[in-house]
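The form predicted on its own is given below as one chain in structure tokens.
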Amino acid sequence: MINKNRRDLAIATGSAITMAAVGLPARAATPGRKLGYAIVGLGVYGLGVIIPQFKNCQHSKLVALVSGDPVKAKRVAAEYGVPERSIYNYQNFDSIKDNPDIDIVYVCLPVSMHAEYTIRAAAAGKHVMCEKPMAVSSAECEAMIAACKKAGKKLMIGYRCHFEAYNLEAVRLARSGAIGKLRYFRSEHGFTAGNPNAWRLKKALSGGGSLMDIGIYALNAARYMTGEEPIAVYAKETTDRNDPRFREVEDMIEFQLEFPSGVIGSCMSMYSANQNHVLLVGDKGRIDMEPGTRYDGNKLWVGQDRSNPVTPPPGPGATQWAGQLDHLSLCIINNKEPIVAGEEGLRDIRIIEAVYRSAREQKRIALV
């Protein structure tokens, strides 16, 4: 089972404070050179989102590509100032283990490829971080801790909104009883899926359709808000198999969560509508967040409706993703345990492995 009280430590106080609960400094000098991030996968998030963010971070930076492209992987090498000794394809990826350089492994690749290239990454003798979802199944997610706690090496899941300032913020307010007593939680998360030939339409490579890729955040969201785990699921899925897009994995997706203390979550994810909602109800006002996940643009209001809005104090780090990177390193300088270890991502996909049996068998599933 996952620490509960680290990770709500951890997660609800926010910015400085985040760091602090964890025994780590927030945005403080280290001494020493900033450990070095292999990108395994050049993709939109690989490229297009993580690279970018290591001229954010004090205590992270790249040194090292993977990628199955060489034309793609020079080029950008070349951009970034990665030697082209420290450019590596899948299959000579084993070979990091010589690269000195090269302190932890960052998995941007397909879900099904995480566990292999974790794994993989352990074996030579390097720290991981791992996109979410984890991986295709709960036996895949342990297989990763194991491997990871085998090699002494550290693992931690890419849940960006831990280290994001609007979360943070919303989460310290729900602790403060902003809004009382905590009674309900809702979050729907969803936006249109386009090309039918798209991995993550493509059961074998995503492990599952919006639930596993869009709806994680939802249900993250509702485990790290209300500080409690899920005790029960109940669930519908919505599909029509007609549309081209859905021939092997789900669109809609609902389900409910019971918790210990009474609070019930609705959550929702979507391949054919785009939403982006967090709502948190209290006996004496509510804590809403539209959009709430994104890569920018969040908002948040705190009251009986939106005429209040918040703006919260600066996150962890200069930008969420900074943060995560920078919280790794500092976990890795400092052997302190991330707040989104490999525990984080397997109790989700344990959740979301009994949401998929409660939709399939349409009756309410105990979680143990």
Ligand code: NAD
Contents of the next structure:
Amino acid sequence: MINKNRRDLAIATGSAITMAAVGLPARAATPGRKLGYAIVGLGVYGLGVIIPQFKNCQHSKLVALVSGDPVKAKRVAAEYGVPERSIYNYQNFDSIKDNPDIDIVYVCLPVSMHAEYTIRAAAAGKHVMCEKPMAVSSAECEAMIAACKKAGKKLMIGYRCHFEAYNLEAVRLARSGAIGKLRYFRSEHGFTAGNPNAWRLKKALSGGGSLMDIGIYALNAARYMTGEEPIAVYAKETTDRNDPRFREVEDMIEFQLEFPSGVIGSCMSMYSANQNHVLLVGDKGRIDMEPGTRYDGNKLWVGQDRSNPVTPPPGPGATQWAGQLDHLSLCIINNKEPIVAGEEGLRDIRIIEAVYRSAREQKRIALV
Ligand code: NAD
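Now show me the form predicted together with the ligand, since the one above was the form predicted on its own.
The complete assembly is shown below, putting the previous chain first.
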């Protein structure tokens, strides 16, 4: 059961995200060993983005690989100093339970595989970092949370922007009253999808289209930037079903979020155009980010227009990924709940399900 008051508490304490992430002792020397991560899925994100980040971590290290491609796994293991005995495949994955070097399993697989590998990792006695979107349905998210709880293991979702300096500074500015009373949130997120055969464009593997993959950044930002939970959604989908990329999943979906304070969120998600923008409009000014949630090169302005660029203080880690990876390690060391635990992923998936329903039924859906 989700604690719905958590986000209210976050506002009352001046943002759990900012306080917890910026306040993390990630830069402090904590005695003891670094926690060991097993990366499951050596694709664009797991191999290209996450694995190279361990060199920036203080409390985390790479100790194992799980891959369906033994040649690739052996090459990556040699490059990153992973012993061959710590290479696994999808069939013998459960034997990770006998490897004491592995503390955490990081699931970097297509979305439809997140629940299975999270649940198997928890059953093997390991903590879990799972990529966004958490799973293809809220029922799967609930099963993942239950499995980790039953095993007494932590579950965190890979929401890297909660550890990204520009996003943290934007949250701090919004909470500090820099733009007065927040009235309106806007975000567009999109990229141009290519290969029609990619798993992202297959509903059984992705769970949905642009909203699941990239629009989720707009949704999650709407929640952490406002510090509120939406009470209703209204959505409209526009997809050219003759485009071979969009036979199974949506291209454009725009959705409006109503927040309890009266703030309106207006979000657009796309698979047919590149856009990355986050805007908060208050009665005294604007916080503007473009790009807002990229790997690097994010920009931030505060004031009436874009004449006042902001350079944020450093985030909790050397990079957003180091902050994210070390956050889970420190939560395990200090027995704390991650700031983006499984419940955070479940909240987004429940709202995404309501957005899809609203677009289908062409009506406002209240979130209970
Ligand atoms: P990818 O296709 O590049 O990699 C997926 C990996 O899963 C590959 O190694 C592939 O071999 C493996 N796999 C195993 N079974 C498979 C199957 N049946 N079909 C397809 N692949 C299979 O994808 P990716 O871009 O690395 O995305 C992986 C996860 O990471 C997704 O959940 C995605 O949403 C997430 N991601 C997050 C970010 C972020 O910024 N947080 C960025 C990119 C991707």
